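The chain that follows stands alone, in the form predicted alone, written as structure tokens.
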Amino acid sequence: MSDYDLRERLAGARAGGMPAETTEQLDREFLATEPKPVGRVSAWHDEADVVIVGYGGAGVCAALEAARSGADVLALERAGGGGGTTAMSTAHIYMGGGTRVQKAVGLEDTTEDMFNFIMASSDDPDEEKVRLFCDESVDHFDWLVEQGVPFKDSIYPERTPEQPNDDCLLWSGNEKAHPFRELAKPSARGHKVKNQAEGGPILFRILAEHAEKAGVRLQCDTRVLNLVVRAEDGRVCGVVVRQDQEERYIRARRGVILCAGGFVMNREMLRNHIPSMLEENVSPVGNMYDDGAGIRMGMSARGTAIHMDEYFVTVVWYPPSSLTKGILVNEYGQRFINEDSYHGRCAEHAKRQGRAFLIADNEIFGYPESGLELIATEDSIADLEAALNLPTQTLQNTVAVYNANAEKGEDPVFHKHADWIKPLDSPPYAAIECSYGIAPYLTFTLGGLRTRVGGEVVTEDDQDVPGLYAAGRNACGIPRSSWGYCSGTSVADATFFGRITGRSAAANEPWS
């Protein structure tokens, strides 16, 4: 039975009011990931040195580098073609330390500044991974260019979630916002593939063409069901797949690399790990196969999953960039963040409030391009406060304090950069809804298998799972929290560590 057929059975069972035990049985059939003992494999239907599960950004880079390292590589993809969530993106890739584009537009950046910034952007960074990621960032940019990935030597200077043109560089995170600007010299590091809207497909197509030329075999419409393991030492020896409505066994002589995406489309896993993601008006970002299957397979082989409660979330309240000169307040009329922060950081802090509103005056107002709702306009802050049902005097006091400091070009409360400070003194005044569960939020998961720098999956007691690797959203990598996230770190992490993991698996000793 195909993956699609099983989904249809499950949806039909629920819609048709089947007994709970029937739908639970289908759930177990759909989600089963228990490993199969190698001793029960009577015959292998196919084999390769390295078998890759999932063929998105991480999978294609792992396949390409494993093949170039001399391995016979077989990539397995559940969908009808490769690409995954990477091919759905605009292909921002977070790179720095002095890339060709940074130098061309006159930006100075160092490996140390990039390292210090990323380390400050996570509660629990993997220092070894961050160090390697930063030290080899320029090399990664050069590698992508060598493959033919195009980057324009230009920068889009305006404050926006993504460029409306084919400019390359973007200030894609919190680099210029407090407290990060005090910890590392800011630099723009979001490199977008040269295309106005189709960067992701272009990036994947170029890498996939190189992988095919390097000899990578790709089998689509193939769902990996289970890992095959050796009982005596837990060595991963291959995979069980459903292909052409049959179960088949594929041997992996050197290793299996899990690159099958996150779990934002798996409501049961979200309920277990991040139940707040199930709120109304919270839309998952990913493809339909981001159901955590790779993570669960890794766990079934004794791999440890970490930071499963971490996620990216955003509400895109700018552009126009002039709205940054407004203030974000909660249901008590109080500010809670410096508004020049990255939209994801603002959204994470807004999520922690009961309600959240963006307050603007006539001079800076513009309708958010994302379509956020304008919920009140009044001629005075007092009337706006009443229209929002805020406690009396709260918003008035907040605006009075903000304006008094803004007259001096200062924000001693939240340290917003002077470029974005202006007194709110030009009526009428507006309130835009930014509340979590009411305004349209976007999200995806960040947790995954714990891996070493080389992609080796690690157990709870810090032992490698022999023959098992992970990259992309199946591994917990560089991006680990919403409040410190930067656009481009996911694609950068997937492609960078996908390459390293492919080389590691190719160099592993074969089992016999």
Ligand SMILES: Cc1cc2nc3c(=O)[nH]c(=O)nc-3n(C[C@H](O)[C@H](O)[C@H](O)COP(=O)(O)OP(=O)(O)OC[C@H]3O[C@@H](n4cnc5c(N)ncnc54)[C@H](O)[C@@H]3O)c2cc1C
Given for the second form:
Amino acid sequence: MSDYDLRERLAGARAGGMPAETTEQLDREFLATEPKPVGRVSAWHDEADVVIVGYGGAGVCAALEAARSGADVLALERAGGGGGTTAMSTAHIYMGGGTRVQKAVGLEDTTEDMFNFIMASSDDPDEEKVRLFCDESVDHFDWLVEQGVPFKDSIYPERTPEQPNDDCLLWSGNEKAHPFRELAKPSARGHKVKNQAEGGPILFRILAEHAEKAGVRLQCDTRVLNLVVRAEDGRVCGVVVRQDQEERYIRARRGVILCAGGFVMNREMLRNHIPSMLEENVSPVGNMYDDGAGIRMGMSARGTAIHMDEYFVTVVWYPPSSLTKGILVNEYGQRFINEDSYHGRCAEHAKRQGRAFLIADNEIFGYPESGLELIATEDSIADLEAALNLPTQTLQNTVAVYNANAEKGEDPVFHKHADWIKPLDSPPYAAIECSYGIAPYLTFTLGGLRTRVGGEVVTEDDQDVPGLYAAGRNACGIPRSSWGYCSGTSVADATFFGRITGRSAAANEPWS
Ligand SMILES: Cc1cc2nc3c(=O)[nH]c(=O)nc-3n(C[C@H](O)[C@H](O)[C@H](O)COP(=O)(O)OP(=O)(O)OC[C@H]3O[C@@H](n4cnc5c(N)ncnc54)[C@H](O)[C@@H]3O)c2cc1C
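Okay, that's the form predicted alone, but what's the structure of the form predicted in complex with this ligand?
Every chain and every other molecule in the complex is listed next, the one we just looked at coming first.
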């Protein structure tokens, strides 16, 4: 079906007063089915050297650096204001190698340890990107500070997904857990922007103020629908937008940067790439425009999307941190992970089981702050096993083996750190529901366009798509596995590579 047929159906749908979701469905089909040939653009409504699609974390950083490199920059944002998911986030930013805050709290870290750790956190890391991200991590921290982004010289020492105050550093991943602690010397690298609550709004406001001062023009309520390309060589020349109920064309002299976020709100894309995310009780986290439009536009211009089946997932089962001394077991009463792993890593492993329960004794028990359900309490492990309908002797055997080793402060099976080991021998015993599809899980997507280290979008046969760039969750960057995800890697990747991509696009040769 051509874009013209679809446009007709859309016009008919609107005129006929079809329900909004039907129009939205047609919009999705229309979006990026094929790029618009530049020869069919009769007139440009506006133009700039660099056009940014989406004004969240990656978009504002790309815009700011492109403008500071001397480019005329136009940012297009679908919502009524910028910020996107970045402005909703906690704003943990994963940085290390010896930042001011790490040094102030007496933490040692090296670029090499950070590099080894991130390389170990995915099956298919992009080594060139990881190398640059780590080598320039301290510079990225200093740059954020220069812009005025506040970070307190403090660490929140407790094991928690999110500090309840304005402390900066958090052990925000798997650094101290097996097998990572053997591969790289652990250090805390999750830097939260200073605020009692989420830091995202502060981070975005500060960066957006600088972008405005640098001359970035921002047009909100502007939905980018499609790319405009030159037929001969596929050069991206501009974008098609909907503004004031009209379709308009905006020329990009040097490049278009796709920064429109992930696709967790697009059920059709989830069905195609990560159908397990459509299970009951799995909530997408992100802004409502995380519909994958940027990724699809990039693909329509011959870009390749990679790791589209990768995601972040979590079930928040601590704090209280004492629950880490419990054990996570499946429907056969068997452990499946070292419980001192990051909550997202535990969640990914729990997701792979049929059922998952956290078992605690009276000494370590506390109701999970997230409200996970306590489903059984019994005076013996045998009774708890029966209450959970586990095969006879399974949980009893698991606890017997666990306790025998715990007496020696050891966990030879899953290598939980000694700090979190104690025998489960203080009745009554409790089981907390952690099963995927039953307990509340949260998710967002990590797959996106394959880009070079400078943000250039590449085709399946490894050619640059001329004039096209991507950053943030429109690109597949540093975070690319649920089992190795660490809090802070998404905003760090979006802001770091957003900046680099802005500079690359500003330096690109203009087309005529
Ligand atoms: C509650 C919450 C907490 C989080 N906390 C953290 C954290 O602490 N650390 C961390 O690393 N990650 C965190 N994340 C994830 C992280 O915030 C996001 O993955 C990241 O900010 C995405 O940045 P981005 O620049 O790619 O996208 P965004 O910041 O979402 O920006 C994309 C922008 O594009 C716009 N857009 C979309 N489609 C179009 C279109 N067709 N035309 C024009 N504009 C369009 C959107 O409206 C949006 O403004 C959190 C997420 C949530 C929901």
